[in-house]
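Below sits a lone chain in structure tokens, taken as the form predicted alone.
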Amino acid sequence: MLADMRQLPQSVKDLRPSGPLQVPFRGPKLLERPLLNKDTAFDDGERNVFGLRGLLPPRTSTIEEQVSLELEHIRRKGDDLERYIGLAALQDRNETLFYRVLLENLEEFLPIVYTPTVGRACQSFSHIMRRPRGLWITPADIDRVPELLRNARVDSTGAAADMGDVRLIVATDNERILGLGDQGAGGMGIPVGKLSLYTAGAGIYPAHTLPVSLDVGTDNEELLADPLYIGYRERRLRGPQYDDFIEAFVVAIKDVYPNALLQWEDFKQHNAIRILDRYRHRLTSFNDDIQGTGAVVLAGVLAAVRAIGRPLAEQRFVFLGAGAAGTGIARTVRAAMVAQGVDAATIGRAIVTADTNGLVFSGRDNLDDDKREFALRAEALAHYGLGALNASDRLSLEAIVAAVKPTVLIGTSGVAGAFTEAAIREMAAHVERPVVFPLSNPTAKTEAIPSDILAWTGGRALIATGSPFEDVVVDGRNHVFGQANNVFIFPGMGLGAIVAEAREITDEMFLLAAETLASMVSEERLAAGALYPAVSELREVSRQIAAKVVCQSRDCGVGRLYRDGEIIEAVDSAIWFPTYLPYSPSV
């Protein structure tokens, strides 16, 4: 009864706003805040109130119909960037009814607003940028990075906020956006699209997020040579002095906004890695592209082998792709077998890793530092008959599928059509129930399509993928391809970590995070084939998602000690549904 009485902490508490709330503007100044435009929804007081009259049409529209207008309007548009645009333009304009958009139209619009769309904008972004949206550094702001933070504190009523009210920032040096590569200026479209997904997805609140470019250049010459192009117009930073700069950015946020969350978000492998094993003990901070990969990878692993009905210690994986996302998935697989308990040589022999020049082995001429980690040694290369190689061989991916024979084959690499068909007919040779991800996305660089894998395999193969695809139907059965998205992992992860003021985002978190994804795959999706969830069900995965990072969080040590029975309640609490509050002016 005593954990019942108990107050939740006011941190928890003002991470959400509650009516009626008190706002400062009047006329078009309130208008012009998209935290705060309700548009034609101002009731006739508010308009009384707030010298609305006559700016606004005379009929007052609920929050439902002005849904079913923008729909209407975006649905018109005949383009899916322009659809894009036309989103980002509703959002410059009234958030709550942006948020309400896409939270109750998210398997229709997750595709705009992130993967595969925003890649596309991404290489138009100086082009179709209309309103600024968070924040810009660059090599020359290096002396002044408090400042620039400061300048974007403000909370929900555009007013200068109290230290720490940003609680959650995406940040990218805009190097490895999706599968394209450098976008220089253009990568602010991820930073914006994954917190609008943090929004969407579990209700953490506009006014607490920050996207941040870190723009040190671009090493892109159709950029370089546009000359309506936005960013820094130099070649990339490199070296000590990126370092420099990123430990500038590092220092400044926990001076400005000590409470905040980090996520690291498309830097190019080598800095990926380096940056967050540098940094995630001294910084509230994980990098989606590794440890959320690792994650939603993960789950539809675990949800595979329940299909299937043999456990993870029994599973060969062969990953077609050695940078950050395939490294964070192979490093978050290894983590789960030895939490399983499965010994140090079978997990060495079961994680097989190719790159662009082959196998991944030790001796291999030219190999890079950070894919040692997984480079098949002596005893694994025995195990699989190669044990003759040569530190100049270069096995072809069909060469790798016929030694190791995997059960699990996963494509991280970038490369349209890289699963060959004489590769996925050589692993379904060998395994009933082949377990095939091409993850790379956007579509365009996915590495098989699904209805391919399906013909190749007889219909056996269990699939996700990195990008949406259509259902196939095969001897008259349907087959769902679940999307391994990582908006089923970086919502709830940092939901969870804000709730409990964590200052570490520890390897367990994700793993539990893994477990509790593959753990709402229901039986009828399963068995349609489907490796994850309904994007649909997006905001119940990162609640439950949240309660398991806070309840971890508090159990080691990095968190506010909850009690069991306040985890929910405090989760619960800090999750905002997008609907118009009543206000008052303030005095």
Ligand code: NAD
Contents of the next structure:
Amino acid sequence: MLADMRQLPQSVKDLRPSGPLQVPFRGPKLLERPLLNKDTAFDDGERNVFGLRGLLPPRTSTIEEQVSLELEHIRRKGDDLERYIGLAALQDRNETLFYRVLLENLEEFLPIVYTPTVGRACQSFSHIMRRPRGLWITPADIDRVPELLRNARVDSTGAAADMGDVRLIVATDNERILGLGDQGAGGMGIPVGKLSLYTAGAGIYPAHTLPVSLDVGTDNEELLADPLYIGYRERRLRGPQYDDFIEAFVVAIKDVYPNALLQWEDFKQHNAIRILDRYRHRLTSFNDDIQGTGAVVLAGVLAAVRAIGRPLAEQRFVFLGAGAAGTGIARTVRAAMVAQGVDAATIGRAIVTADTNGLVFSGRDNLDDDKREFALRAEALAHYGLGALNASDRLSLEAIVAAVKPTVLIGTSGVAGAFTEAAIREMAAHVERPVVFPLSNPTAKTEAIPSDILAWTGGRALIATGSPFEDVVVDGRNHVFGQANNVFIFPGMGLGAIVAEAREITDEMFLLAAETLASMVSEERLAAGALYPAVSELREVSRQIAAKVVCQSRDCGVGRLYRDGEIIEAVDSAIWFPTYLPYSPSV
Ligand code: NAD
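Let me have the form predicted together with the named molecule next, following on from the form predicted alone.
Below, the chain from earlier opens the complete complex, with every other chain and molecule after it.
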């Protein structure tokens, strides 16, 4: 599998270290560098050469033994937040071991290093943070953003064996952290966690990553009132000053890290869409909440279409919830239909959205600008027998389902129980295999519990969820619920963009990522109802998505010109597996 590195460009060969490493640190200084530290795995020779003798207990351990010990420590803790703190401490001490533990136990620790536990960590961030990680940029720094970005890279000794050029940045302004709203400086937990998943999921070497908190203040009263709050203690920057701040950040990235991919993360809906659209052609960037969500949900739909044997063009969608996630998914579904040659009128009828005020349609009262894009027009309303609606009419989900007869129902409302028994039974009355995705997180907010949906549809529904759910046995048959987790998309997208040195992330890349993911659901899983691969298959999924992204970057003229035969080789050569390399002292 390993590439013949002579063929590949130097910039790709440099994406992960290969031994032996030239290391300029000795003694306690070496033990303090998380990317170089091996703890008790330093062997006899290294202990002599690097002045470590006596600083470590006498026994030399293997990384496998260290993993067993770490699992003992973490599993002994009685609470997930404590496990989060324990894992963060390990990451701060020995990053190779942290990633080995994470990679080998992804299913167990994904919900700790990321949602849902990371949400609790963000809420209490000021009180649990042990060692700062990443970069905080505040409005007071607006004239020195490049300097701050450089600080993140340059080692104080000037020697930088474990440092790399930053190739991947995840930045948040902390305003919509998961479903928890404005978390101020505590939002840093999200870029840190997300980048850990990039490394675990796609092998992006940690030294190439940079988590950024655009700490523009907070309107969270609780945080402002906390005397120990660690963030920028001002009300949120808004309006033109906010825009200037984002502009200064983007300009500085182009200046300091011109090869970096930027992922916008957890911005509030309006800013999320605006910033994505403003910068996506100026800077290699994407928004995971919008585009990653769109792609992962489309993948689930495509897997369902595979199971049912009816094409995407024949599906009718009802979206309950027309926010950032709903809009992102609807945009991606529309793009997939356009790519398949479906005509505009059919698409206009096939995508139906609903919000707190019921069906979203042209001319309705209380219609936000963001929602007009998918408002049902007169022709479609007439098609569904809804031509007589008044501007003030609020159609319930049951009424919408009865009129539209959707084949796919997607929930991004954040409202527990919003998929009522009546609505699901109504849907099942018209469709052989109803496709039902209750996507709202956390578990307590899911629109319907999978076992209920199965009961209301006589076991016929194909279900994907936002949060993980246990398998259910109905009439002796085991049903598996795939999780529509963005982690199946963004690590591969990032890896592909980095290897391709892509100048832009295109919509086609997300469509290809969705198709690739859908094609990787095994027949066995599909037969059991699972519309996504198992999390344990994540690295292979990311590898395949990355290869498609590299190929697409080349074909649409935004990335490096690899030959076909070089692509998977280039991707493989960039994937880091957490293992200790031999060291030799640098002179
Ligand atoms: P958002 O606040 O931008 O949007 C929520 C939308 O739901 C709004 O349009 C609102 O009008 C609508 N809504 C609220 N109550 C409703 C009701 N009773 N009936 C109908 N519509 C209602 O939030 P978002 O970022 O779009 O996220 C929404 C949910 O989707 C969250 O719970 C989030 O966890 C989940 N989500 C899941 C995934 C995934 O599974 N991969 C990805 C992203 C978001």
